[in-house]
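Next up: a single chain in structure tokens, the form predicted alone.
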Amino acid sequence: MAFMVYQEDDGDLSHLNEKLVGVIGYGNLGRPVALNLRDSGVRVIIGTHSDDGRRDATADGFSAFDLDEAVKKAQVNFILMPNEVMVQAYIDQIAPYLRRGSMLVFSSAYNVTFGYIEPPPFVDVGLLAPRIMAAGVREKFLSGEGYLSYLSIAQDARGEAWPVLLALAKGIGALKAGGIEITFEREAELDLFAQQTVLPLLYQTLTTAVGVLLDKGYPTDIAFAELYLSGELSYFFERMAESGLQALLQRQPQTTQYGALSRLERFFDNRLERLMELTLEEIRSGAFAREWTKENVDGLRRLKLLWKNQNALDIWDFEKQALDSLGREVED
């Protein structure tokens, strides 16, 4: 099924000329978004509920306010807080101060899709979701490359929501590589699906492969370097994003092509498809959202236990040794 892809020419920054944009949350994503908008000539203020956020925003030359004050001042409020923090902040400090004709823009459709946030009918509601890690939003803007993004309008109270959303997308560099129109529901479901299928499979595959090599006597730094610390795998993924998986594999040496395709069936497990289907069913039904809400209420008890079990594995000591050997600094 065809879908709309918006390009740089579809965004007109003049639709923000008379508007003040409130970047609500000055963290991993809020900071690059605010900097990009300012560099694009958009008037920006910061809304934050933390002393660190206020200090960082002020140091970067922005006017910083408490959340409620920023919402009162801005006509467009771009909500860039973590999902688990956003709901209570919305109830206490955002919703009471929304005005007719203002616009809410989210970078994640999670809370709206699963009913934790219900915007009033008199405001426009949009989604602008970069499909890149937060640091890349600034890096790709400065390089001029841009990045893919998802765009959606859930509520168009005045019939002007799309031009404003496209202007905002252009201002942060989210149209240079294409802005794909999508529904709120699909953005939330797809994001969770990738997190809960591809990421754990990749994690399990790499850690298992490292374990096999170390058990067979391969040096620690060489084993980790070959599998992912060299950057070859990440480079492969970058090129795959440009040309697609099959085309990229066809450009590899024939030994690589034959080795990959001839051994593919060894790793085929028809249970995998069913496990992915079950994961998607949990997401679409809201079961995962309810599970995550319960986990937060429970003080992240299970998440802490999961990390405790992971951190106890010997493999991470070996990884640190490999990083040290390669002269890499490990972030805390």
Ligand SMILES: NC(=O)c1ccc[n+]([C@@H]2O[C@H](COP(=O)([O-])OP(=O)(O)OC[C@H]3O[C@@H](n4cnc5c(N)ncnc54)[C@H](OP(=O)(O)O)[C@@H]3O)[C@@H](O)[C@H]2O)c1
The other form holds:
Amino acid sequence: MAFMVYQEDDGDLSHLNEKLVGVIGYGNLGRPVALNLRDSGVRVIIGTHSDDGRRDATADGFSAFDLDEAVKKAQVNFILMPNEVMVQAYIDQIAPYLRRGSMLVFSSAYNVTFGYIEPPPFVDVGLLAPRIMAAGVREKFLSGEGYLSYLSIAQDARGEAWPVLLALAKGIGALKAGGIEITFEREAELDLFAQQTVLPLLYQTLTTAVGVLLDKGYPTDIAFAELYLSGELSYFFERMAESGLQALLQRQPQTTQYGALSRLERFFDNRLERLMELTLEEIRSGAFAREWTKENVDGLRRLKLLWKNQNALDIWDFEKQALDSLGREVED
Ligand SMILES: NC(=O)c1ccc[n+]([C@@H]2O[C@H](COP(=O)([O-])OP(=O)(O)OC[C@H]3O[C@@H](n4cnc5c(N)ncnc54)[C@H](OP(=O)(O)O)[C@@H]3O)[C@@H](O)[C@H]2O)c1
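Moving on from the form predicted alone, please list the structure of the form predicted in complex with the ligand.
Full assembly next; the chain just shown is listed first.
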């Protein structure tokens, strides 16, 4: 089934004229969202749980309030905090202050999909999920390019949820490159699936390739630069996002085309498809969500151990050497 793709003209900012938008959480995504909305002429306040958030929001010229105060004041509350802290904040400081006719908008469908947050029936519930890293939300708004986003309405209490969501999407610059309608379930599943398949495979591919080159005596900085630090790979990915993988491969020199396509067969492993299906099944059944909840209850014990094991690998010392020798400064 094909879903609707909303364009710039589908959003009408006047649907926010009478409304105050609460940006709840002034972090990676909250800040660009708030700045974009203000630049679009939308009235915005910030809900924050921290002194840092309050200081940053105030420095940017916003009025900042405790979470409950912001939720009480705003008619549209855009919840922009990490999934794992959102549930407690929702129970304590958001849910008790929701009013009939107000709207909750999430940027991740995770908690609603897996049943950790169940908004009351008298509020509208939407999803506005940019498919870009948070910094890009501001950069591509300022450049006028826009970026793809997912849009969804899970609850439409009074039949007005879509126009308000589309106005919000337009306000943050999310309709310029298309806003794709999706269900909450699909967004949550797809997001986790990409994180749990493509990301670890890319990670494994790159680290294995670096290891082979270093083993065979290639200089550290050149090995890392060739594989990803030069930016050639990220440029390839950017072009792939524009024109698709097939067209991009067809535009490569023939040596590249032949080398890539002929060796592709060598790396073919039919277990991969099965492992991906298993991963998707864990996500769709809620098993991963339950595992992640348990992990949080356990104080992130396994995540800390996984990081400890990762950090003990020599490859990161070599990566640091390569970054130093290329004159890159890396923030901690
Ligand atoms: N980052 C991205 O590229 C991106 C892209 C698309 C969607 N998303 C989604 O957007 C949401 C926010 O992501 P993010 O990267 O912006 O998160 P983040 O920067 O890690 O955190 C956002 C804000 O949440 C608030 N917060 C943190 N701990 C809290 C707690 N215990 N109680 C209440 N508030 C707390 C803080 O704001 P205050 O200090 O102001 O309270 C923090 O700055 C997530 O659901 C994520 O999945 C992120």
